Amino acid sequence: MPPRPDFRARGHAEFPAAVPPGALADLRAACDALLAEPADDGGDGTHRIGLGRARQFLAHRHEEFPAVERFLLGPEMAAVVEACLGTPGYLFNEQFVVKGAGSGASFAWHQDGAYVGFDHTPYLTVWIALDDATEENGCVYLLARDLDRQPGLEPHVWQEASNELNGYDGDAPGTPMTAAAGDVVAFSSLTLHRSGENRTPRPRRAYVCQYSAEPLLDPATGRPKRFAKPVGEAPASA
């Protein structure tokens, strides 16, 4: 099927109460658990971009959670992806992002792209607010972009004080996507978008899983990225 109209002239679409109350609660428990951990800034280089408990990134231990790699394969995933890219696509990278409460530090204005570190082709971006997203608790800001018109990447700036690439200097104030729990906003790895800071007495919790039409492969290794897990094929059940 072709990809929506509405994402490829904005860059962006939205899918209320997408994710099931039973999937919800168990990405919510899964963050829980690894938010008991030690906190890390994760990554390396253009990757550490946490600012410990002020903004973590807990990423890459789906498989350690099988309700949540199966929801990641599954139907629920595969409608979102199929209808912005056109195709179920592959998994290659999945994260909760946390903004701590009281001090949940911003995010810059970014496009995904940007973090790969080579020429790929654009991927999709699904953001699932695990907590109600609302511009108090810094929920996520997008500047539209007609992907048929700019695809392509902009230039970047690593700001070292606040681990993390910029890439947008204008006055654009974006468009606040305000979400209640469980529901989606996907967008392309093309589209700037940036998030505010949390001022509220509670953590605000998501989850951020990118999955791409093709296996993207890294040119220096020929392995995947992170992952290349095709969508629509769930682990069995345990």
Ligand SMILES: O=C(O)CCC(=O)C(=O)O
The other form holds:
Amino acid sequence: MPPRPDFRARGHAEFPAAVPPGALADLRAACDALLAEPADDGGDGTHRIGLGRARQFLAHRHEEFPAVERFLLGPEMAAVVEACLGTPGYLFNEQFVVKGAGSGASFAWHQDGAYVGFDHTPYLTVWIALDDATEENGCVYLLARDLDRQPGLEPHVWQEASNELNGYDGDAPGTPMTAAAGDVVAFSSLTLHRSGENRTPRPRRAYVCQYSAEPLLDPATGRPKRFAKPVGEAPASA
Ligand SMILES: O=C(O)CCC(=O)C(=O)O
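Moving from the form predicted on its own to the form predicted in complex with the ligand:
What follows is the entire complex, opening with the chain shown before.
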């Protein structure tokens, strides 16, 4: 199936209520179990992008939660990825992103591909709201991008004070991607996005999983970056 034209033209697509209630409960339970551990300023191994409890990344732990792994590789995610990439593809990365209650931590404008560190084919980020995401609690904001006309990465500058890359200095506020828990916002690794502060008394939980059309191989090692798990095939642990 070819990618959805609206995804190619805007760099993102919404999939309301794409996560079934049972899977949403599984994801929340996994997130809460990881949150109960001591805070770690985690990131992707190259960039340490956490900010303690204010902005927490709980990464690469899905194999400890078989129901989460089944969901990541299962039919709902396969449908989302196929709609955007034209193939169910491969899971290569996943992390919970939690903005702590009343956290002043936003997340700067960036393209996810800027964090990869080597040339690669653009991929898909599937952002899943585990709590209703609002402008008050730190939803994602996107700048629409025509993927065929604007195919590249912008220059990004590391921000020492806030532990993040910044890839956009313009004035556009972006489109707030408010979402109900269980909604999916899928966007290209080329799509500039940011997220706001959580000004509410409750944490804002999200799950970010990333899929590539082909395994994303690190040229330094010849091995997949993180994972290369085909979507639509039952995991070995199931
Ligand atoms: O969930 C968020 O606040 C934003 C996460 C994000 O932009 C990312 O993981 O690339």
